[in-house]
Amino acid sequence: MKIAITGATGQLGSIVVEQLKNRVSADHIVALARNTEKASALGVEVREFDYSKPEILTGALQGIDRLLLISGSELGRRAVQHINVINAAKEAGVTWIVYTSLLHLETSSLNLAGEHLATEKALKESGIDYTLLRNGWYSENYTASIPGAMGGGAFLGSAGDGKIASAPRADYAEAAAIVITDEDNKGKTFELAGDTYYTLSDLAGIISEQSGKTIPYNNIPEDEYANILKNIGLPDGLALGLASWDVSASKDDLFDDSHELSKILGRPTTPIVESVKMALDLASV
């Protein structure tokens, strides 16, 4: 059996070949990337991968049982990118995809959601058994906005009173090893977030007991937000992005509490009391 990670350098993927690591033989393991030198270190087999490119794609999954399909980051070339790996993983014969989505994908205001559908639709017109883990958002997402909202004294946001159910990456990309390496997980959907949810004002109260220093939380427009971030120098599609993100967050479209990933760890998710111990203490490094 070989088991495939895209994307295996990225912040999640990597943290996904670790814990394949523990449950696998390390020659069971295929690390898919662009940066093949970089993929070196993950002490896997390594094989160049890139989205963009489909005439490397159906070679490069040759031989391989499972595939991770990792969503990509290119925003707006990911639909056509995730076809193009279904495509091929159909013509190398790979027998199961489990693919990261977005929580609550059909209901969803979030402007992310329609490349997932049309993930999800190509890989359910695929014949490839398939997995979906609809992954909420990332702790991690929050807590690297805490060392500029330390410099600024307050922390940023258009997400009202929205209830967030954030857990780190390292949460999702430990279930998603558990899932892949189970086979009675195939054609189940996923819903995943914490265990518990906070609002930006409780994440402010945190950031505030943890450091020390009085951080409130300012929640203002969309469209004053982005401006902020752009002239922060965040690039305009990732401003203009994260503000509506946040605006969609106000919407409790990040709230989820049927508790599927802590079901999956069995143990509970990662509390973002400790994920902002995480971020303040590499801040301070």
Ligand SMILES: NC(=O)c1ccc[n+]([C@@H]2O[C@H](COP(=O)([O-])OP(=O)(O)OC[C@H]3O[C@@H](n4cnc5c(N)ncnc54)[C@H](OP(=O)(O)O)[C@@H]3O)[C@@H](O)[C@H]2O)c1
Second form
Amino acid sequence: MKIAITGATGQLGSIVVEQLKNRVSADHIVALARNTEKASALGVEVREFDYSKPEILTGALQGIDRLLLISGSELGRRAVQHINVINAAKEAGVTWIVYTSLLHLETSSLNLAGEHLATEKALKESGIDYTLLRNGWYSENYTASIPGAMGGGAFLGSAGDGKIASAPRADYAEAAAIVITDEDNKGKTFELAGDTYYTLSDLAGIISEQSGKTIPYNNIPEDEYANILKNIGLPDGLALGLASWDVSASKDDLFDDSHELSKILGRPTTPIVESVKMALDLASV
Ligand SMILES: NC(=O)c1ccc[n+]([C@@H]2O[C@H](COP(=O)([O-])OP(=O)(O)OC[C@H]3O[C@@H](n4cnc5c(N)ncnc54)[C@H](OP(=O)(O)O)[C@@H]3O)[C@@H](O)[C@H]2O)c1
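Having displayed the form predicted alone, please output the structure of the form predicted in complex with this ligand.
The complete assembly is shown below, putting the previous chain first.
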């Protein structure tokens, strides 16, 4: 039995590979990567795999039984890329695809939903057994802003009082490794999020408490937030994306109380206080 992981060189994928190595022998694991040199440190078989090169995908999937398709990072190109992968998986005889989708996909206002909807549709039409890991927000999406907030004296955002039930990448990665190693998970859809929620005001309070410096939360309009992000050097698309995702957060699109992630893990999800502590330690602020 061979399990392949796309995006294996990414932040989520590399933790999935580590987690899988704790569960199955390394010779059952194949890392699929567009940069094979970057993947060589993973300690498993590596095959070249670029979602935008359909001509190499079927060959790379030969002998693969289970495929973890980690959604790509090139926004706007992903639906076509993911469909390339699903078509190749069908041709190569892959029997089960586990896909990292988006929390509450059918109702989400996040502008990321369209590409995930197209991918889920293609999976349904492929005839291959599939499982959906509808991942909520990574805690790191917000803790990455801690150094900027400490420097600027305030945590900025447009999420209002939206409830955010995030979990760190490591929790989602561990869940992916658990799910793909148990065939009973075929055909299931999991809505995955942190056990507890916080608002960005709560988050600013946690940062203040842990750092000893008062960091208020300043809620600002979407266009103002996007402009600030552009002015600090973020690419336009990312700045607009981050601001719009906060507006979706204000509508509770990042909230979930199903506890499906902790049920898979068999332990509580990692609380935001721990992620903040880790981020403060890393930033040494
Ligand atoms: N839930 C959330 O909060 C959240 C946040 C951000 C992203 N995401 C989604 O979750 C995915 C995994 O997250 P992450 O943090 O691991 O992201 P990441 O570190 O950016 O990793 C993305 C992975 O996808 C690979 N990739 C991108 N385009 C590809 C292509 N054309 N062909 C083959 N591989 C390609 C990248 O390869 P390289 O290593 O060569 O770049 C990398 O391995 C992201 O790609 C995105 O779809 C979710």
